[in-house]
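A single chain comes next, written as structure tokens; it is the form predicted on its own.
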Amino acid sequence: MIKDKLLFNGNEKQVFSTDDPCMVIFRYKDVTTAFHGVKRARFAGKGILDNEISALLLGYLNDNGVETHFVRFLGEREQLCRKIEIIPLEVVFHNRISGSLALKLGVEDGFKPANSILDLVYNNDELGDPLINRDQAVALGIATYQELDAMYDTVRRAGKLLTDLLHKAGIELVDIKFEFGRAADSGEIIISDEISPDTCRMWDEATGERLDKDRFRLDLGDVTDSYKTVLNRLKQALGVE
């Protein structure tokens, strides 16, 4: 596979075209951002950790019947992915209520509800990525009700799979955001973008220590040691070297 032109140069990742029109290469950077890019820092080696964690988690979903854009790991910072047409929506899966949702609902950070919660987010930087409902998403022409039903079903399955996997690693999956796109090779709506401690809240089950990007958001220290902990425990849970 030949890496070609730079298609996207984001804060934390780059996307390159390849000699296959249906495939792209993701390259992970060491940059970390928060609060819509207002807070920014560089942690040496973070991109390497994000790449490997995301490859393991996306590959796990693929292996368990939940289609994602991930194809294969290419090296320290790069992975081969199916090219997608971005759907500007996120579906956020919550096992606990934390962060901005806790503030919105007026509950203690980390509140554990009896049910899992799904939120729909409109990916629009100019609007601050607001929460929207299904009717609004359909009214904007972003997706149909049938497509939203399929996305919600996918998120429930993926959320359960990753919750159980991380539990084996002694990590509680507090919440996780899923992004979607229409695959260039099939037109199917599949999970896209990364799954890593940058896109999830992950807490140590024994101590409650935060092992995710909240360490950066809340000034709890360097993220790389925590990301290494996540990676090493995941490898042990999956039985990989």
Given for the second form:
Amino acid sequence: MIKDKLLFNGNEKQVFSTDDPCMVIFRYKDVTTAFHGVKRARFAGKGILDNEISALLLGYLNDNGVETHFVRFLGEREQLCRKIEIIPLEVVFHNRISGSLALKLGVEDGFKPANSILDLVYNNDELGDPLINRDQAVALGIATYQELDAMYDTVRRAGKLLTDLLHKAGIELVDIKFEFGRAADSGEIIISDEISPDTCRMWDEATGERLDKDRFRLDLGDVTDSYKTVLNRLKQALGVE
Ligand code: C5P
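What about the form predicted in complex with cytidine-5'-monophosphate (C5P), after the form predicted on its own?
The next block holds the full complex; its first chain is the one shown before.
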């Protein structure tokens, strides 16, 4: 696979075209941002950890019947992915109520409801990524009701698979954000973007310690060490070296 042109140069990732029009290469940087880019820092080696964790989690979903854009791990910072047309929505799956949802609902951060909660977010920087509902997403022509049903079903299945996998690693999946795209090769809607401690909340089941991007958002320190813990425990749970 030949790496070709830089298609996208984000804060945290780059995307390159390849000699296959249906494949792209994701390259993970060490820069991390929060609060819509207002907070920014660089942690040496973080991109390598994000790439490895994301490859393991996306690969696990592929292997368990949930299609994602991930094809294969290429090297320490790079992975090969199916090219997609981005759907500007995020679906957030919550096992606990934390972060912005806790503030919105006025409940204690970490409140555990009896059900899991799904939220739909309109991925639009200018509008500050507002919450929207299904009718509004359909009205904007972003997706059909049928496609939204399929995305919700995928999120429920992926959320359960990852909750159970992380539990084996002694990690509680508190919440997780999924993005979707239409695959260039088949047109089907598949999970896209990364899945890593940058896009989930992950708490150590034994200590309650946060092992995710909240360490950066909340200035808790030990960002890369926590990501290393996630990677090592995940490898153990999956039985990979
Ligand atoms: O920020 P908030 O509390 O709404 O985040 C909910 C979940 O979505 C968290 O796991 C967070 O890491 C993830 N998220 C994300 N990208 C964003 C906003 C939130 O991955 N732009």
